[in-house]
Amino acid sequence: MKGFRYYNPVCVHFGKGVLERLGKEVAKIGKKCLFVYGMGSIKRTGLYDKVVEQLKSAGVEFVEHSGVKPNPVLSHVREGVEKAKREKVDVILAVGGGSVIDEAKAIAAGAVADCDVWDFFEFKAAVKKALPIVTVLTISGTGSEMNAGLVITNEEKQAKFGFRAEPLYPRVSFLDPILTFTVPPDQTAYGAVDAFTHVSEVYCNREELGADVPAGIMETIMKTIVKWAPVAVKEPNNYRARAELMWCSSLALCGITWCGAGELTLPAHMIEHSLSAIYDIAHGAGLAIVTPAWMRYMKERRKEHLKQFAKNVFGKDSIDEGIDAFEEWMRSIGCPTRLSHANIPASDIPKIAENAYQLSVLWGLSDFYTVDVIKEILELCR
């Protein structure tokens, strides 16, 4: 087993009715918050009113920052940074899915920085401190509620970059599976694929094949997602299914999976970021397209990893059967598995590869993931 350092300071409140503690928990941290949320769904579901009631009852002032896109963009982050500075908020409250939480993290970092927030994404500056963050999760998938990472799209550069910094761990996260009942089937499926691939990428790229604990944790998470995602898609009010998916997505990227397995490597995510940056498709949808192709390309280089994936996750005897079963599972819950399914023309592959190579360089993967290699992987997505 590889050596590791594990640190995760997030206090999680999980289960029915945990939102009743929100106001008190926020009040412990600050007196004035920036209330970050998305395009208005929390108002339609009544969650907005519950959050406002909690803040008011606890005597917490708040300033709203709404309109976060499903793929959060830099221009809106910068607006939030300026608002946080101008209003002198002392805590950030994110109510939504991973996109909302990611933007909240970027604002939390930018609000106390002297540099432009994009400098953090290009590693021109490091996050030394940030405003404290509280999250209320409404969509399972990214795991951002329980980690220190984030991803933002720079619209001008068509670049979707991310980074991790310990000051960006949320202080407290509220996870009530009931809040995900209103998530539509397609977004439920994309979130499940996102969580699954957070684990499968670690599993298929791990340095240590003989470490039973991380392998067992990862296999359990993947099999649980495979089992319960179709149920949540068909039965959106199934509490058990929503709860299983919610906790799986939080565990998938909280750091526990790669303890003992080696360094975190996410090459399929690296390539997918270009799809969602250029075409603004859902991140999970892009991963459903890229990940099986990446597996097929890496069949010889990750032979033992993929044999174990096929057998231990999908019960198949060969790598090809395992990848086919994975792809069929994604199709069964309504995900695209080819570029054409997302109306992305194959003629754009060179452009996508050039875009993805920027991130390959930034993430230190360019020795292997050259433009030509990325093109070859994308050709398998046709």
Second form
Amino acid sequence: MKGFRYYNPVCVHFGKGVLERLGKEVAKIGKKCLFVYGMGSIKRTGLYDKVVEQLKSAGVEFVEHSGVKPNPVLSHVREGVEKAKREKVDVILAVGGGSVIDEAKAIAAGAVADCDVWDFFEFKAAVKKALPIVTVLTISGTGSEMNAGLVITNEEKQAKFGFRAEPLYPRVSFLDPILTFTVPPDQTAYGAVDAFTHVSEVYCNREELGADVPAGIMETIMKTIVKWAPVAVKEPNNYRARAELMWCSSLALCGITWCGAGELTLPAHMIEHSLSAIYDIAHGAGLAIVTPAWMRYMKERRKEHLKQFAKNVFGKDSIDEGIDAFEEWMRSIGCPTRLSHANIPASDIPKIAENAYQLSVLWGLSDFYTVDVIKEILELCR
Ligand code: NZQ
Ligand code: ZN
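Requested next: the structure of the form predicted in complex with ligand NZQ (the form predicted on its own having been shown above).
Shown next: the complete complex, the earlier chain at its head.
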């Protein structure tokens, strides 16, 4: 068992009807909030009205910052930073998925920073403080509601970068699985794959194979997602399925899985960020394409890890059968698993590899993940 430091200060309210506590909890933290949300799903579902009612009844003033797009962009973050400063808000409320929560985190950091917010993403500056963040999660997948990470796309540079900083842990997150009943089947599947790969990447890269607790936690999360994602895709209003997926997603990237297993590394994520940056595809869809290819490329180097993955998650005797079963599961819930399924031409592989290499350098993975290695992995995505 590797030594570790584990810190996670997020207060989670999970279950049916937890939103009833939203107003009071926000009021404990601030008097005026920036209410951040996406492209309109919360208005269609009626959640917007409930949030407004909660804030009003608790006497919390609010200013809206809407229109956060999936794969959120820097220009919109900068608008949010300006608004937060101008309006002198003292708390940020994010109502949505990973995109909304990530943008809220970037605004929370930018609003009290002396530098431009993008400097944090290029590691030119470190986040030392941030406005407090409250989240209401509407789609399972990224785990942003329970971690200190965020990912933003710089449209000018065509760069999708991410980092983690402790001041960016949400103070409070509200997780009501019922709020995810309206998530369409494709987004449900992408979210499930995202959460699954947060665990499978750690499982297949861990330094320590002889620690039962992290291995057991990770296997349980992966098997639970494999079991319940197809149910949620077919039966959107199945509470059990939505609840299992929601809690798995939050646990998958909250830090608990790699305690005792070694440092977090996410090489398939690193390559996927370039697919989202260049083609604006959903993060989970990109991961469904890259992750099996990464596993095939690493078959010899991660033999024991992948054997355990095949056996303990998919009940298969060989690595090949395990990876095939993983790919088949993703296809069965409607994910693309090859570049061509997402209309990405194989002739773009060199361009994608160059783009991903920037992140490889920033994340300290470039000793192994050179442009050529990334290209070879992408070749297996054809
Ligand atoms: O924008 P709206 O109208 O709200 O619609 C969204 C969006 O179109 C819709 N949606 C969300 N909740 C819904 C709903 N539709 C109906 N009913 C609901 N209840 O779903 C679409 C996708 O939303 P989005 O927030 O983009 O999805 P997700 O949660 O997958 O977030 C993806 C972003 O998070 C980043 C990804 O890179 C991507 O930019 N990630 C963040 C991480 C983190 N902070 O730790 C880690 C991840 O690895 C990931 O990189
Ligand atoms: Zn992810």
